[in-house]
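One chain follows as structure tokens, the form predicted on its own.
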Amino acid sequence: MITLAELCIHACAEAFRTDREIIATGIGPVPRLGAGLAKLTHSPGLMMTDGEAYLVEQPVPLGPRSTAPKAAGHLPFSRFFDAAVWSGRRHAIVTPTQIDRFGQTNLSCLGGDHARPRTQMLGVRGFPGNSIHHRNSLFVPAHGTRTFVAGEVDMVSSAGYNPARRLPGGHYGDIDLHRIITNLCVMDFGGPDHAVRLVSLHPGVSVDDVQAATGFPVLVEGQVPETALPDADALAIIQSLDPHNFRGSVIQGNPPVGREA
């Protein structure tokens, strides 16, 4: 049986796909788990982080272990900007509270004006300098419209393709959303003016509810392939990485892959 968590697992990993020697940096558990697997399997450049200080060359598992994970190099934060943020040898796959149809994404507040929002959450953290220097994916465990919202994000964390927030003479070429990967879906940007267009299904989704659960029109070409299903090797990949299970408790309820999402 393959769980929903573990299909969106898989999808992160080949978000990650590279030849390239860069750091991969999955926020939360699944695009953690994604970065894992892309190392163990297509992409044996990808380089992590224990989440601390040191650079790893092999995926830490998640949760309690009886072996410290072995070092590459020193790695703390105030040389992970030059080492991989400035530089672009990086790809991040974030979970932001709103995205919208650029790739704007919301990680600081909803609702009022930004001096008085409704609901105050974490700043705009590292967003802003990430999205204009290296490659971002995102992964969202509930895709609905209240984090695929119509018209622009209560307050833009990070940068996207919204031509009206561009200032003349303005450097936007180091602008790099990739993928967005869902409970129902991947997406990436690959409409015309990158507009959000659909990639592959989840086994038992369809367009009409994709469509249903975006606050804007996501763009359709051809015959939408199904999402790829991880095989019985990736399976057992994701489970040495992750034995405690924290991939159970991210998509709500954690159906087999074929039921409603």
Second form
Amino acid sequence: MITLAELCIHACAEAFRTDREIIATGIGPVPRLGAGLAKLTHSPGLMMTDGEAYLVEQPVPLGPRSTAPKAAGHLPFSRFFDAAVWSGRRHAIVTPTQIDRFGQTNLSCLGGDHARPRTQMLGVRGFPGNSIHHRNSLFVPAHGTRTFVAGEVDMVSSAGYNPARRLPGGHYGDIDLHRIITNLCVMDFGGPDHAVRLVSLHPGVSVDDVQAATGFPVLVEGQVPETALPDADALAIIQSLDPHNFRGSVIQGNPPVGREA
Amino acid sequence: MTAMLDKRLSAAEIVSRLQDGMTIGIGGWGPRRKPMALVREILRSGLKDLTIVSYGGADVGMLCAAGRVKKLVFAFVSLDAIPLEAWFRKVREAGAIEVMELDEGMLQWGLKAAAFRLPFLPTRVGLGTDVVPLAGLKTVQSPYADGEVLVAMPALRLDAALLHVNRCDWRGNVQLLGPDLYYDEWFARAADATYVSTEVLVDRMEDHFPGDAAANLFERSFVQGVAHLPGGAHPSSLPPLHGPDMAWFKAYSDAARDPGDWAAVAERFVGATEADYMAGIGGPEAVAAVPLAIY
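For comparison with the form predicted on its own, produce the structure of the form predicted in complex with the partner chain.
The next block holds the full complex; its first chain is the one shown before.
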């Protein structure tokens, strides 16, 4: 049995696919396992940390482990902007609280106004710098209209493709929103003017399911393929990187692939 | 023979050199490498109306909860495994503090501008986001042929910086160990005065740890005072010595909901004196025994 979380890990790994030597950052179990799976299969050039400060060539399994990670290099936060972010040598897959049609995201606060938000969250963290400097993808474990909002996100924490937000003379050419992986589907920004477009549907999910769960129109071109399933080798790698099954707690109910959404 | 520089101070003497309304930078990152004993000493003092610049953790949460903060300059406030800092949220949702919300990279860029005594440093970071208008940031145009329009990140000049280090000598020669030292050196260089608390205090660094001189992250000219406060990072981590005390952070976070009143729990989380606080958590030996975090 393949779980929906494992399918999403596999889809994150596909999003990370590259022949470049860049830092792959997956925030949360599914994107992180996706980065490890990509590195151990089709994208050996990918680089990643032990989750703290050292670069490792063998992705570090999640949770308690009997052997210490073996450091091959060093990439502390104190060097991160120089070496990975501002130099464009990174691809991050992150999970914001809100996403809009322009690919703008919010991690900072909800409702009210900025002086007194209804709900304070993390703050913008590194999202402004990530979005203006390197490739980013998004993972959403519960695809719905609370995440994929109808208007703009409440506090624009990362730059997207909104022409109204662009200053004349500013450099926006490195904004590179790549994939959106959710519990329903895979999308990208491949429509006209970077409109969000359906790339593949997970087994058992319809176009209508996706549209109903998204607060803005999703472009559908022709027959939409089914999202590829991980093979036995990929599943074995995922298991080796997540022996405690953190992935089982990411999507509500940890459903198998193919159950009606 | 000239007298040796001696910058030793008590925590209370350090805090007595701070004033209401100052801009104070706090080193470390989230629940890591925070000068918490010095933060506790501020909480025991009457210091108020502070502007705090921090990669925020419980340092920010406690100072905000206690009403000492007028303005916060931040990119996040988090306790890692407890992602949202409960006391900070409470204060923000009450609209009780001013904020300058920045990207993580912009924050260190502002410290670097201050360190280099520049009014600003240019960056693309912030373009296309709400950070620029909300923080009141201006743009600048490249005078070269490219003519690019960039965000002018203003210098974050600090009246004082507070750091916790692994080792220091009487003269302020520091050694910072551990896999990641975050932006501590830039807090030190951006400040008019830097005060460090230290795990290990020696008279002359060269007589004790000469082989580790590469761990001297910033020079003693940037250090104006040193206090010997073993366990002073608790409840935050101080690798390689110890990890973050997540049980402590859990109790602290829960208290933001119940009783939800800082005055009712301040003595528990700050202690009437540092000796009381240390006794309550089992002393520096117990702090040193907190296991390192698994990321």
